[in-house]
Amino acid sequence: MSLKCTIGLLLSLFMFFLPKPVMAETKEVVSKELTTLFRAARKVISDNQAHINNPDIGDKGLSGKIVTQKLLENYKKASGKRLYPDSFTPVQEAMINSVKEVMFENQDLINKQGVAFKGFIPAIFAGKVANKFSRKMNGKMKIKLTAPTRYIRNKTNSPDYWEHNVIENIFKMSAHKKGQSYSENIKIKGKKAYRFILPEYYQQSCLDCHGTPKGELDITGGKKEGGLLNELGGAISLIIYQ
C-alpha cells in the first residue's frame, strides 16, 4: 500500500471513530459564534439608529468596511474572543460579507439628506443579514431571527413549531436560565439538523418601538405591543444540516 493510501485510510478511520459529543460541540460552537456575530452586527446598527436618522447629516460613515470594525468590537465584547479577518472561517467569512453586502447596497438610503426616519433600523437589517447569509450557505445552514408569537410584526420571522415550543416552554420557564441557548438534533423534513436558538431581552433601545404604551404608534408606524424592560422579545434560530 502506498502512503499516500495509508494516510487516506488512517484519516478515514479517524473521522469514523471521532467521538460524537466532540462533534456535537463543534456545531455547538459554530452557533455560538455565528450567533454572537449576527448580534453583534445589529448592535452596530442600534447604537447608530439616531446618527442614520438625522436628516442634517449626508455622509454616516457606515461603510461596510466600518460597520465590519466595529461588529468585531461587539464580537470581542460579548465573547471575550477577537476574532482577525486574515484567519476568519468560510462561515464567519460568509457572515461578515453578507453584512457589508446590506451596507453597500444601502449606502443611498442611509445618507440620504433631508430625510429623518429611513426605515432602516435593525430589525430590517438583520433579516437582509440573514437572507443573504442563508443563500450564501446554499442550504447547508439557515439563520433568522423570531420572537414570541404575539410579539411578531413581519410574518416571515414567525417562529416554526420547534421555535415555538422552545420559546414558549423553555424560555419562559422561571427556571431557564436567563440568556441561555437551547440546542437539539432533530429532523426537518426528513433530514438531519442540528439546531440552535439563542434567546434575546428586550433592551433600553427596543421599548422605543416594542415599550409601552401599548397600542400607540411608534416611528416606524407599527404600533407597540407594550414589551418591558428584560422582557424576553425574541430570539436568534440558526439551523445546521447534517
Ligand code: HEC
Given for the second form:
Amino acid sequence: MSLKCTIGLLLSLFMFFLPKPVMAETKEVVSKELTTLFRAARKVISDNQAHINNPDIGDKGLSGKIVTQKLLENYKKASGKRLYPDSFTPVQEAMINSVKEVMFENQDLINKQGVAFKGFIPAIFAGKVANKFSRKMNGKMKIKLTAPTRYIRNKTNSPDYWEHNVIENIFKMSAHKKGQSYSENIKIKGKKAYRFILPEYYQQSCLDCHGTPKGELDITGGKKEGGLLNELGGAISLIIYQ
Ligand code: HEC
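One more: the block was the form predicted alone; return the form predicted together with the ligand.
Below is the entire complex, every chain and molecule, led by the chain shown above.
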C-alpha cells in the first residue's frame, strides 16, 4: 500500500470515528423529516374521521400497527422517501412509538358503538402524540402544535414569545413564501437550542370547525374562529436542544 493510500485510509477512518457534531443543516433535515412524519400521522386520523365518527361500526381497525402502516404511506407520498422500521432513527422511532401508544390508549373510545362524535380529532390526537414524543426525548427535543394567538382554542397550545413573533412577523408577511419553514439558533433559558417552525393553512375540511360564521358552535361544541380558506391557521413547532 502506498503512503498516499495509507494516509487516505487513516484519514477516512479518523473521520468515520470522529463524533459528528449535529450541524445546522442536519438539524434542518431532521426537523423537516420529523414534522413531515408528525403530519403524516395526523393525516391518518383526518382521512379516517368519518369512519371514526361512524356509530354503527365497533372495531375500526385502527390499531397502532395499521396506523403506522398508513402513516408511512402518507410519509412516502409527502417526501418521496420510504422509511423502514428496521432502519428508523431513534427520533423517528420515538415518534412512531408515541403514535402507537396514543392509538393503543384510545381503542375503547374509537371503537365505541352507538356514539358518533367521540372527540377523537386530528388536533387532539396530534397534541397527545406531541406530549408523548417530547417526554420520550427527555428534554432533548420538543414538538408542539400551535396557532396564531387569536385562533388558539386550547390554551396549552398557545404560542410562546418566539413562536408568536415568527407567526405574526414572518409567516403573515406577504413576502413569505407559503409553506416555507423558519428556523433559528437561539438560547432558551440559557440553553442553546435550534428552533424550527412550519406554517399550516386552513383547508376546506378545517373550516367546518375553524371557519365562518365566527362564534357559531362546531361539532366539538367549540366556537368557530371565522378562519378563511388558505389562511394561516396553525404551525408545528420543534425545539432541538444542544
Ligand atoms: C371537528 C372539528 C375540527 C376540524 C375539522 C379541525 N379542527 Fe383544528 N381544532 C379543533 C379543536 C376542537 C381543537 C382544540 C383541540 C384541543 O383541545 O387540543 C383544534 C385545534 C387546532 C390547532 C391547535 C391550536 C389550538 O387552537 O389549540 C390547530 C393548529 C388546528 N386545530 C388546525 C386545524 C387545521 C389546519 C385543520 C384542517 C386540516 C383542522 N384544525 C381541522 C377542531 C377541529
